[in-house]
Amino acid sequence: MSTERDSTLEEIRGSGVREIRVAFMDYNGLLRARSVALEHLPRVLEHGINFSSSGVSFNSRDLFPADASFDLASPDFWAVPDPATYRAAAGTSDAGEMYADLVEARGEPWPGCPRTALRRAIARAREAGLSFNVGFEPEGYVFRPANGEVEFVDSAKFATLDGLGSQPAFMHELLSYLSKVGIEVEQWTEEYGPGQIEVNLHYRAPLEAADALTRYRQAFRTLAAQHGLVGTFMAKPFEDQVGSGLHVHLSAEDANGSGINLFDGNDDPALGLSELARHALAGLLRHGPALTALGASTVNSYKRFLPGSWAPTHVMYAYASRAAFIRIPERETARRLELRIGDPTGNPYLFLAGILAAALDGIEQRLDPGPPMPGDVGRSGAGDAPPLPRTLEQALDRLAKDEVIRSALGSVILDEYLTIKRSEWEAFISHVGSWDRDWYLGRY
């Protein structure tokens, strides 16, 4: 057994933890897990714990699409915990959790593993002499359930002191937990919606950033429930309130870890971008519609993309504007690209694998992003910039045709992702609900 496994086992045995939850994220962005008793953990760390491969074919309602690639006769895969991810589980004193890589029976990487897809993208970057850094800004709401309805926790507006003090017990426990498990929160605020919270997670290497976001999402919902609240990262939970996004900050340094930001430079003096950053930016723009299917992964996600909102509607970039697909933040200590298409409901491992592949394609092809869109693009319009997909169906069609993203994720993941998400779209368009009756019933 490796030194890292030995030291993790020693840490766990001295912590009072009685069970370990071994988890992986499915294609919907949902954690699937089994709990392991401590006496069996050495074996699980070595060989993993088996799951039916059909488990990744469920959609977000745990329904099994008729045309899914995996069925009840498909071979199992094994979830092998990554010892580096061991942390105490949120909301309990006697359970720990680890995130797993998925392998086949003989230990080879399973081609359907999202974490492995991201590892491959990171390795490709290293072959190009690059190491990317990623900072996430997830937004989510907390509210009180009230007889099946929603009771907002406050009426505070954007970035007020009242908002910071709205839910002190919940926020104290959340921030204390994040500090305990080594997730650095640079700042947090109440966003524009009542009870909407945004945190800035300090940048990390891509795999560690995705792990940290996954742990944050789970802690947010778990601890909210323990405080009598509902925590949700649904992209557009309320028609008359702003949606929740996931902003992704991307920069790069050399693969040797010099710490020098290679996106910072004067090749583009107006924006302070290096030539490398401009090529990466162009790659992200080229593959933007396909990336949208990974970052905005639910039917509901596309109800957030509204003109005049703080969410993008077209594939273009701009300086400072928060309505841009890619925002170039005002020059601070480090130049970076900020992607604003995503929301926190999806699988960050797949989203990041796609982002890195798109950026690397731009770098390798030496693509030019063209000029930025001037002004406040949410008000002034996007000119001739191509529109983002307006529905999940449109985004999936673009993803299906993107060979760069297919190569990054692998056909096993991409084809099943398309199948699962198209089942969600089909369920949506066939559903008859209150909107249909309110709109049509009394008029026809």
Given for the second form:
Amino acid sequence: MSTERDSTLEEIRGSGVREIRVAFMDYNGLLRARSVALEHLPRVLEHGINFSSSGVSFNSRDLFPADASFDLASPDFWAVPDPATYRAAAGTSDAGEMYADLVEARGEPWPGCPRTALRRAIARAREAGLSFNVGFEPEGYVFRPANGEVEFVDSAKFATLDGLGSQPAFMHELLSYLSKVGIEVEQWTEEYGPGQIEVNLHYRAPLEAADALTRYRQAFRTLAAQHGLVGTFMAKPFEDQVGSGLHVHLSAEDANGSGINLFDGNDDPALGLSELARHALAGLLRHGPALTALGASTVNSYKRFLPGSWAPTHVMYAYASRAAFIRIPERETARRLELRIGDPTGNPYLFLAGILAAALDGIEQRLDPGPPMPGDVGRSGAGDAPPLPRTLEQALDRLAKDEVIRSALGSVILDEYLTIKRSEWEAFISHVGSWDRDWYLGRY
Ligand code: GLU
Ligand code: MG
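Could I have the structure of this protein in the form predicted together with glutamic acid (GLU), to go alongside the form predicted on its own above?
Every component of the complex follows; first up is the chain already shown.
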């Protein structure tokens, strides 16, 4: 048994925890898990826990699409917990939590595993001499439950002191938990929406960043529920309120981790970007429509993309502008690319694997991003920048055709992702609800 496993077991035995939740994230961005009694953990660390592979063919309503590739006759996979991910679970002193990589019966990587897909993308970057850094900025709402619906917790306005003081017990517990499990928070704020909270997670290597975001999302929702609130990362809960985004800040250092930011440079003096950063930026733009399907992964995600909404509408980049698909923050701050397309509902392992592959493609092909777009798209127009996909279906069609992203995720993941997400789109498009009747029933 490895020393890492030994020392993790020792830590757990001394902590009073009695059960360990072993979790992996499915293609919908949902954590699937089983709980293991502490006595059985040594075996599970070695061999994993088996799951039916048909479980990853569920869509986000746990419905099984007719054309799913995994069915009840498909071989199981085993979720092998990564000892490095052991942390206390949020909201209980009895349980700990570990994230798993998925393997086949003989221990070979299972080709459907999202965390392994991100590991592969990281390894490819290392072969190219690079180690990326990722900082996530998740936004999410807390609401108060009200007769089967939700109501706003307050009417605090954007970035006010009142907003910071609005949910003191919940925020105290959330921030204490994050500090306890080693997730460094740079700052947090009351965002534009009432009860909308943004927490900025300090940058780290991609796998650790995805694990930390995953843990943050789980803690936010769990602790909100314990405080009588509904915590949600749904992209656009209300038509007349701003949506919740997941901004991704990307930079790179060399594969030995020198700590020198290789995106910093004067190859574009106005933006303070190196040649490497410019190529990475061009790669992200080229694969932008396909990445949209991974970052904005629900039907509802597309309702966030409105001109003037601080969320992007076109595939373009700009200096400082918050209307951009990729924002280049002010020259005086650390050099990085800020992708503003995603929201926090998706699977960050898949999204990051796609982002790394797109950036690397730009670097390897030495792509040129062209000039930044001036002004605010919402006011000055988008010039000849291509519009973003307007629906999940359009984005999935672009993802299906993107060979670079396909080869990064592998066809097993990519095709099943398309199947599941298309089933979500089909459910939406065939639903008849109050919108249809409001528009048509009395007029025709
Ligand atoms: N809530 C906005 C979004 O949907 C972003 C606001 C901000 O710039 O932080 O992306
Ligand atoms: Mg924000």
